[in-house]
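Only one chain comes next, encoded as structure tokens, the form predicted on its own.
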Amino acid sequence: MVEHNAPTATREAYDAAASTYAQLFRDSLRDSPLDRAALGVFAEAVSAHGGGQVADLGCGPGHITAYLNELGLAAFGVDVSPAMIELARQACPDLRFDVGSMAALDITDGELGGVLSRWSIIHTPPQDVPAVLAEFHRVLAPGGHLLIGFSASEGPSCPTQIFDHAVAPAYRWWPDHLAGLLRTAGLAEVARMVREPQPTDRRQFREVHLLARKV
């Protein structure tokens, strides 16, 4: 039952947690040099292939969208949670934020130079992920780039694993498995970054960024 109602459950959970989430993660990039590096590489890749608009999908309270704009990208945010979008609009009134679903984006075919999905696809049940990746491919221009962030599963024998996320049920992915789904969707892996868990991390999971290009 959880999987059948995943979008609604995720929206309601993030609406309820929006204020707390914003306070916890507003300054998260300050102490995350590897995250800043991954976003920097993404920004350079998008700019080098002509720029264009960039969608931060699952933008939450908008802090990453704002950082992408600081890096010179024409970024806007989309999130399924109206409460998150309201906080983002309050924090960044000069930027665009829309309520929407990654599975059905109100974006024209080939409109975007880049898509960021940073720890947002984790709440999508695995059987629905190929359709979401196809939507990413649809909205990207030829040569456009996707940066997708997620937590890694234990190994190739466990391509996906559900875990008890603080807000809503979520899934970990074996990087090679998700990269294979990207290839099937027409998104070729360009690079990946893996961050090993640190002793102070609440969850001892590897964190992965995959950079892919629409072919």
Ligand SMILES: C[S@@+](CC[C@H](N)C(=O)[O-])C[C@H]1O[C@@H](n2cnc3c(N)ncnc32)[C@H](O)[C@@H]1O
Contents of the next structure:
Amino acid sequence: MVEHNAPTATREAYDAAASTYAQLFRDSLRDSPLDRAALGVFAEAVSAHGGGQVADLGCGPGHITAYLNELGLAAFGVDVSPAMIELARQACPDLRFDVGSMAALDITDGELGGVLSRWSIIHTPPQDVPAVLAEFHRVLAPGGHLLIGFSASEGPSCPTQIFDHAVAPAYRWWPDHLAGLLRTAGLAEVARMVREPQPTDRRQFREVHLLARKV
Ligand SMILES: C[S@@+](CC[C@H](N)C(=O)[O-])C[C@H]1O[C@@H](n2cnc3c(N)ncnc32)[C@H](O)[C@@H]1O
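Next block, the form predicted in complex with this ligand, ref. the form predicted on its own:
Below is the whole assembly, all chains and molecules, this chain first.
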């Protein structure tokens, strides 16, 4: 079954692509002021509500986890790909990185002040995403914040849309549809940022950051 094999396939694909991915994206924030802004707002929201531990779920080579720490958060990374986690540990030996799946986190209920999922739910088949959002809700403390980054689908008539991601099968989401699933999971939208595609972008997709709070 595709659904059953999806996490394994994703792990194997990212294990194979890890060092290339790290080279391509490790410095990507430098040229992305809007991404830095979204992460900055997230960091301020978490800090304003008491801080606490923050999990970067699907952290890849750890560059965003490191940036969250630079912003003053106590952030650690989790990724299903052992090769990604190895690269993250090499790049940031002082930070914590764990191999694990965001569908079944080894984290106590209500332990976290924040969860970041940046282009990581894109690889979860849409029918499995509600369970992942429920897991985000479970590990967040009341009032804790989630920042979720993803690419937008073409329009409301395409609530989800598969696309040919270079590493593993991936899905775009219509932002209102994902916001509705977040609401159902007990995560109320606080704000969203939508970046229009630029002529130099490899893919002509809108990029979305949704900030939500556990109610
Ligand atoms: C497109 S990369 C994004 C990496 C990083 N978040 C960033 O913003 O550059 C997707 C990452 O999510 C990880 N991933 C995908 N599904 C996952 C899951 N179910 N649990 C944990 N990590 C997952 C992949 O291994 C990969 O490292």
